[in-house]
Amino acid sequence: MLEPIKVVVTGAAGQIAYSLLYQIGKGDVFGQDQPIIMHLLDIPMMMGVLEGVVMEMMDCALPLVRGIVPTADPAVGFADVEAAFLVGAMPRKEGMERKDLLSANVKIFKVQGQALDKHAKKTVKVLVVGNPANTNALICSKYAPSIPKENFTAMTRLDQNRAQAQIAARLSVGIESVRNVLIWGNHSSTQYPDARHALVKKGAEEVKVSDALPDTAWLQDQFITTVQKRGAAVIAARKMSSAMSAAKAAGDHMRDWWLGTSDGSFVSMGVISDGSYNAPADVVFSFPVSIKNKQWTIVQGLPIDDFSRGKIEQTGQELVEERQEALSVCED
């Protein structure tokens, strides 16, 4: 049996994570061998309701849960982790601007980094989904210099899996008959949802999704916008932010970055960028990655259109306005 791994989940008494947590102790993501000891990380006033997200966790009556640390205080929380999911974040609300939340929340993942730092194993994989959640894993990578880089991302997977749901339910095909759908650049409404690349499964043989649905005004348009603005609906309809959706996206997102991607598929993750396809370097941009041996790489060599090109540069640019602003906000 393997050893135990220590993985902390802050908004750990939150919606996301109430998700999440269940997801993590069945072996969904780390694996159904990986037992795990939970650390279970909110701010001081959650602690009650916290309580009782711990006594739920014992009664799943989980094989690979093999302990539970909830508290309110970073340095137990980041103690020895080596995966962190960085949930928990000042959700927006009606009337907030984008740039309201950056301010609260970059200031959160300062003082988060700086505890990783600190706490946790410089290999620590750290996963950031609470919003703006591209510039936060800037900010707490830029507050823990001896942690690498790389080993800093953002959540990207939900927009992957909203894309995928929606060409899927276009063609009439199985979720899992859909591959390679991306994401690019930044976890907004700027983001650039791409079918492009994207294949599907029809009888025996792969196509492109483009020959099997060669609508490009539908692809380039209604599939665009559904998925940049698919958040807004949900809290509209739900009057309540994206959750069961969120955590299945981060257990997605860190399951691939810890066990691999297959062979010729690939997955959207915001990571820090080198340049590549001509976005805006040191931001944090979601790109398509491969993983091996828990290392991303960006694929290269995709073409790349005029149309694509447009786009890619217009979520770069919000990114690089985001920075200046998250550096001045931390500078304060």
Ligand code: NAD
Given for the second form:
Amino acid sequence: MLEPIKVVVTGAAGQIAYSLLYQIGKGDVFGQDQPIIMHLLDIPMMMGVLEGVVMEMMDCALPLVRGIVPTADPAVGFADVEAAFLVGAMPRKEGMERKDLLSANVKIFKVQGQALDKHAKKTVKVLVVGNPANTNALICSKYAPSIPKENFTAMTRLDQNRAQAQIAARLSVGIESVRNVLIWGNHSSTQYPDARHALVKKGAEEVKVSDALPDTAWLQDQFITTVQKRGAAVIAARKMSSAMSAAKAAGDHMRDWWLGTSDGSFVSMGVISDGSYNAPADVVFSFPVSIKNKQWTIVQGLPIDDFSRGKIEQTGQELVEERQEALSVCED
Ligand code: NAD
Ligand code: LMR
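With the form predicted alone in hand, show me what the form predicted together with nicotinamide-adenine-dinucleotide looks like.
Okay, now the whole complex, with that chain kicking things off.
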């Protein structure tokens, strides 16, 4: 058994955390041999609710959970953490775009960046879930200059999981038969879900999804818009934003970062852009990445046609605009 690690979840009294905490506690994220001390951070007003969450976590009787620290103090919440799930932020309501949350949420990530900088381990792996996730992750990193930029990521794994599920359903195969479906850019309605590099198992072999599903019209239109608008569709139906699927995606993202991806497979993560694939630099952009020894690397050399180039440019432009707005909100 390994030494326990400290893991913080912010927004710990909220709906995503309610599903996420159990996954982390039962070993689905950091492995079955990794004990965990859970730091649960929320705002003072939510401490009563958080007390109930702590009772439930205890009552789950999870052998890997070696301690639970509920708090409203970022200095306590972020102390010596090795992994941080930054979930705490306002969710959007029906009719809003995620970037409409920017002015309300971005300052949370400024403050939490400063707190991570002061109190967390310098190797901390930060996953930003709170929307607008990409730009919040950028701001968080900018206010945590002593932690490498590579340690701040934004969640587009939910979009990837949605895209993979759409393809599997269309091909009438199991979800595990499909891999390398990609999300480029922003976790917003400009994101580009891309199945051009995706593979599907056919008997003992793997073939390109585009060969198994020669329906270019569906792949270039309905598939893309379904994934782009899935968050809004869930809100319209549930009157609350996605939570179970968001928690599952957060667990998937951190597990792959912690334990690595398998050879030839890649996953989508919002990471600091170096300008690969002509994306704008210095924004948090979702790229295909492979992961070894807890370090992600952008997968290079995928062929990009004119259709994809246009989509990557459009979502990159939106991130540049969000960056400008976020920086000016943080200066106020
Ligand atoms: P929720 O309202 O149920 O919970 C949010 C929690 O965050 C609340 O308990 C609130 O008190 C807490 N909080 C607010 N400010 C905080 C702060 N400064 N520090 C600590 N905690 C704070 O919301 P939810 O459904 O859990 O969603 C949380 C966020 O995740 C939203 O912004 C939502 O849009 C986003 N989200 C992102 C994705 C994604 O794919 N990236 C998916 C789903 C939801
Ligand atoms: C999602 O994609 O479901 C979340 O980002 C919530 C939202 O606002 O759509």
